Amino acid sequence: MNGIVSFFSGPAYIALYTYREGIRKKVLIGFLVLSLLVIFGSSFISSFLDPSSETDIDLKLIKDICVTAISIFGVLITIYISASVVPGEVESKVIYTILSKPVRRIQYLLGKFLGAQMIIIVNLLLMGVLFFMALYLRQGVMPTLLLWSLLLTYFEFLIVSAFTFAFSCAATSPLVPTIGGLFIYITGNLTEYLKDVEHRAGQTGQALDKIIGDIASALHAILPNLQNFSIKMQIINGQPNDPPTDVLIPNLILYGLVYCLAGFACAYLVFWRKEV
């Protein structure tokens, strides 16, 4: 038990330690300055829109805007924070000074990581706290389907934080990763659209097209599926206390569990060969 707790102790003072040095970046606090003066000013836009018109278009365009602001800001920081946490001290050297403690590479590596989700969950918070008391004003109904958007789209960053923070293992500044990150996001995104690619691939008989269709299909296989965590259009179109329909919230959850363990044992092969 007393080893346990050593080996996790290590970790926990990492983490608290990345959290504090994050949250105070600047670019941090300018991401989230711009995502929550998007989500407060959406119902100003919706002033400009016709008061007499009986439809709810009002209240779709807030919610329209504010989640695509969680969405777009939310996903920019999650990258920023998982691309420089572990290049900027090898930047400045402080890597030098914890490895040489007696602190191993998968305890740092998890510190570091873990202080990176800290700081990810709490700007998501602060995002949807805001979305959340901007609905529940306007209608008078808790918006209990916000909540379970803002749990799924926490995995949804969760995927793309950990193979961010695979890539900034193998970096020596946040640039690569920075890319690699948004690369995982929009193909993340845009996997649903490789099953096309394999349809429309075997249609021909070709051996091109073969090829082109294989792989698809094999990227369709390996690559996460980040539209599965989506649940939009429920918000913008449903009641704010309907539950979500299509989707499985523990399998889900599972899903994107899996793929961090994935991307995690990636950043520490990658960073077990590190000559640092």
The other form holds:
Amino acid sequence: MNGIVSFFSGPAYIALYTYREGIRKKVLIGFLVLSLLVIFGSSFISSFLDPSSETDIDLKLIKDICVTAISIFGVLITIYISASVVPGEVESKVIYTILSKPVRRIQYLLGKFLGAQMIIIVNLLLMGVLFFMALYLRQGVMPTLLLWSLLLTYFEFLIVSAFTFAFSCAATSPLVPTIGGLFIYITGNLTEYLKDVEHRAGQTGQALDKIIGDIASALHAILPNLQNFSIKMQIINGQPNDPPTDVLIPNLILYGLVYCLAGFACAYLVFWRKEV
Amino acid sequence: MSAIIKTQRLNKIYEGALRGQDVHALKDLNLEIPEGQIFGYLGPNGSGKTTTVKMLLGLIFPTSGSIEIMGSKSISSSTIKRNIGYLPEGAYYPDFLQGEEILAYYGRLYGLKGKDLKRRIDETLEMVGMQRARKRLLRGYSKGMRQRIGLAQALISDPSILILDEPTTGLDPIARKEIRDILLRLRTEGKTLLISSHELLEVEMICDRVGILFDGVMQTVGAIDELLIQRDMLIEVDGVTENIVSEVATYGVKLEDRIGTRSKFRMEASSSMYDVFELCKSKSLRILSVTPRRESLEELFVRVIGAAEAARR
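Show the same protein again, this time as the form predicted in complex with its partner chain rather than the form predicted on its own.
Let us now look at the entire complex, which starts with that chain.
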């Protein structure tokens, strides 16, 4: 038990320090302020629409803008922070002072990754709380569906974060991992189309198309399907206190954790013999 | 005295992207640093100093050869790392933390907590003279104060070995003196210090031994007193006249400076001092001082590197 506590105490301190340093980053604060302005502004924009309309178009607009803002700004924050926590310390030479202490590389990585997750969660919660309050004040009903959506959104970000982090461990600057993170996010949201590609390529019977189909099939099997985590349409069109339909929350959490573990394992494989 | 840090035939090759772009940064380095001494690790930029230090700390890995620290080859083990403090050159410490918060963070990474941690923070802050600034944010620190906090983080675990990269560079003369005094105090406490530096005057003042590296090869290593050759003697006398000046020239003595009847003569280290004493006595010259002058570390450095460059050509 003592061994476990001592193993995790180092990463816990590194995570806390990473969090305290990360939340002060100006770019991050900029993203957060922008997202909060968009969420706050959605109520203002919707006030120009007819509130007596039976379709609740103003409410749908608020929900649409807020869900999209959380998704876009949230992933930008996720990619930015995951891409920069390790290269930033290499650049500032702080990593030398840490790895020269009795801290294993896996502990260091764990600490940095957990610190990044703390930042992502806090930012997501701040955006979520404002959206939650906007909906609650507008509808007078606890929008519990939003809480489920936030949970699923976090696990979507967790996958993006883990792979961006893996890219960052191989890179010397945050640029390449940022591009890598965007690639994962975009392709992860397009994996459904890969199935179509596979299907259509298989219909022609040509050798080249078959290869393309096989590649599409392999990518579909390997890449995470981030669309699984989206309940945007239900939030926009459904009742605010409905339970989420069409998704199995525990399965999605497990799905997110497995991909996160895979991403983190890649990060460690890259970093354990990396010369810093 | 036993070697607390020892490398044997240590080599490091940085592989380039293309064939022929490999850089052989360190070539068969054999280094022994005795316990309880201050070792100055010198060399021009790109000579391999930082590469050596990084390998000792396990930040990069040797291509071949071995490293032994405190008799152990497992240099990445917690036991060994607990006994090493490291101050990198120009490291950044976050502005939003107080001095003592930085030390608490690094102390916890060593596994210190509770009263032990508090005691060590107090001791190290006291040692580096930062007790009064402990609650101040780092953004309010001067460069010298930051360097002292950097030194304090290296000392937080009370390590036996300290590896310091340019500990006095960029500091004003007072801050340099203070850092120098701290380092000398650490030596008297029995700690071993490896100082990688370009500040040759500082190194000469505090180091027991030096090693000069060039192009990845150790050119010379040894005790400073043994390496710096005696160059000449400076004799200051009173009662000198023009006749005496020309007379002493025959003894291989040269006039260096003269104000009134006081003169400074320089004589080769190989000259017979007794002859000069006899001459002074016979001419009723009053000897004010006799100062043996040895080569400075800077001169040694230039001589060694010059010879190495010539040999390479």
